[in-house]
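The chain below stands alone and is given as structure tokens, in the form predicted alone.
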Amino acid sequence: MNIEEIKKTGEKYLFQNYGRQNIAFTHGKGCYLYDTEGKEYLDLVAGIAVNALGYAHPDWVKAVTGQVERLVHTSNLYHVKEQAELAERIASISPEGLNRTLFVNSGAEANEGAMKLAVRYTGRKKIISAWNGFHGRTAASLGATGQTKYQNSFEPLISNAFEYYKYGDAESVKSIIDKDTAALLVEPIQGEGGVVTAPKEFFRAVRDICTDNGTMMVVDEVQTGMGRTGKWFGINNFDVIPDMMTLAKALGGGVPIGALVSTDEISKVMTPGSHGTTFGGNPLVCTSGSAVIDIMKRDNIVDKVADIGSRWIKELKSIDSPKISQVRGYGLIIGIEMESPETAVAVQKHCFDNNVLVNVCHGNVVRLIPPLIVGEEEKDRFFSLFTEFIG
């Protein structure tokens, strides 16, 4: 089919809850995608940071096919081989003491998995989470997500459980924390939130907290974890360790996937029949997972990841222009603040009408998630463009 009759069927037989672009792709290799037309797009969107290994990686094809052609599905009524090979490669690279993994389908259940252990660990009742956080769309995860656009017309659906602080603010945690806290929720990068940062000791100052009052700090990696800014895990930048992290996305190399990270005393309380997934952890999954991992491991993607991303950032810095407000990131996830939402979604359209993909959020920012291989072609490719636009 082409554009047009995608779009004719898709408008006649699906749900239409996505703004989507006017164009459908065929097929990928590397950091490239390719048309319905055969036109050929420099991906720096990667799924929404899922494709760490951009597109028909060799040895990622080579791993899954072979378990396609072995075994995808059997259940968690069984013991799985590949569930347990990817959860010891997650122990490996995992902050010291969180060595067990609870696999499920996608980082809104991964949340939902840490709230519901936090609250059966601590036996308390209240979540905290940032505004403007942002932590899935099922509905504990939509009640942590703290940004009403998400939230209206699902309100009976959210739990008076949540409470918000102001992210990068520990005064703001402070003030909202108690001895009824069952979990703190952190981006070490609010992604959706339009790649905002906060300091180093922001994180240090909440693990604090959290320890002081017996709270949950669960750390949400889904869209930071798999070496997106430079280490393994985004709290890595910030020499703080969480008692959970979730993870999903870059995880699986494009399948669906998520995990639940923690510790060996904390895991415990989730005994047989307290939580459960019928696909969560199969073998094609964890197959895949595994093989981001190795390859991860073997190429020193992440060290790359940190030397590229740093330079680009130091770039995007060094323009001089009123219609840039802020460039902020860590490694491959980048945020360019533009002065206005009309000015990024220019921007995107001239990096579209360029072959190039990229994406804007929380209104005014344009958000750079390349494929965790991206190159110098590429980089200077997007700044030839950027640049050209701001003139």
Ligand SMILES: Cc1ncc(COP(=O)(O)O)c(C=O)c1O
The other form holds:
Amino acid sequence: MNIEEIKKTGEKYLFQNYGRQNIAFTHGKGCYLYDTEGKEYLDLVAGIAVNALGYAHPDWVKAVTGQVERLVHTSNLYHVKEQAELAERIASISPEGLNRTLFVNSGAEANEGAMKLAVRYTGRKKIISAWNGFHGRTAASLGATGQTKYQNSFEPLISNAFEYYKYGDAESVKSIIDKDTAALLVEPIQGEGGVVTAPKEFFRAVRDICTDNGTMMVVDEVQTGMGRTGKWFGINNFDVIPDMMTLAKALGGGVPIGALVSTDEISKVMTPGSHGTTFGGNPLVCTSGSAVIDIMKRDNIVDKVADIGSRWIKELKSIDSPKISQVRGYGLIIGIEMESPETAVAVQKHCFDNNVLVNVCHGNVVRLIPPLIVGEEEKDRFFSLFTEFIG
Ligand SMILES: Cc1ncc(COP(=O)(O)O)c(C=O)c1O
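The structure above corresponds to the form predicted alone; please give the structure of the form predicted together with the ligand next.
Next comes the full complex, and the chain you just saw is listed first.
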């Protein structure tokens, strides 16, 4: 099918709940995607921070195809070797004490699990999260997503368990947390919210406030996890150990997987029958996840992200232009806040017209979340296009 045929069939048979760009891809290799016309695109979006190893990484493909041939799914009625192997690997890279994993199928579902676990463990009723945050679109995750634009018209599904604090403001957290607060959710960087960062002191204060109140500190690493910020997890940048961490996106290298990670003690309350999912942690997705971690460790990808990302951010910050309001980020999650939404869209268009994919989020922010294997060539190509646009 060519792009017009794909669009026509999709318009007839698919829900029209996405605003899609006028392109479809047939395959990818490394940091490059190929469309239905055979045109090559440099991809600095990576399937929204998913394709950490880029496309068709040979070692990942070998591991995954081998697993497809052997066994894809059996359910959680039985023991699953690949689950145990991936959970052991996650424990090897997680903050101290976070050594137990429950596998699910997406980021939203990982956050649902975290909230259920916190409520069951503490016996409390209230959940607090940040204004402008994003935790997913399922009912409780949507409740935790402090942005009315996502909640509008779905209010009947949102529980009154939720209250919101100002991101980066410890006083605001103190003003709403109490002895009935089961969990505090926080992103190390608000990705969907426009790559918004908060100071180290904020995360440290939040840790102390949660401890003082007996509240579970839940760090949503769905977008910032798996090396994206130049550390295995975004929270590692602040030397804080949370009670729970949620993962998805890059964990599977492209297959749908989510994970809730917590401690021996907290995880104990999820007794048989208390929570679960049919697909969660099947052999296919877990082998994919193990391959991602093994390849990232072997090739020292996290340190490389820290290096290239810090230079990328530094160079962007050095551009003096009224068109740029601010440059934010860590590692390879970079937000360039433009003077207006129109300018951000114009940057995206200029890149697209020159076969480079970038993403605009939260109105006026050009977000760069490339595969974690990008090199100098890709960085230089974006820079020359961006500086050409800036003039
Ligand atoms: C921080 C964060 N949490 C949760 C989610 C939801 O993940 P999913 O789309 O896999 O449900 C996202 C998705 O963008 C995210 O960025």
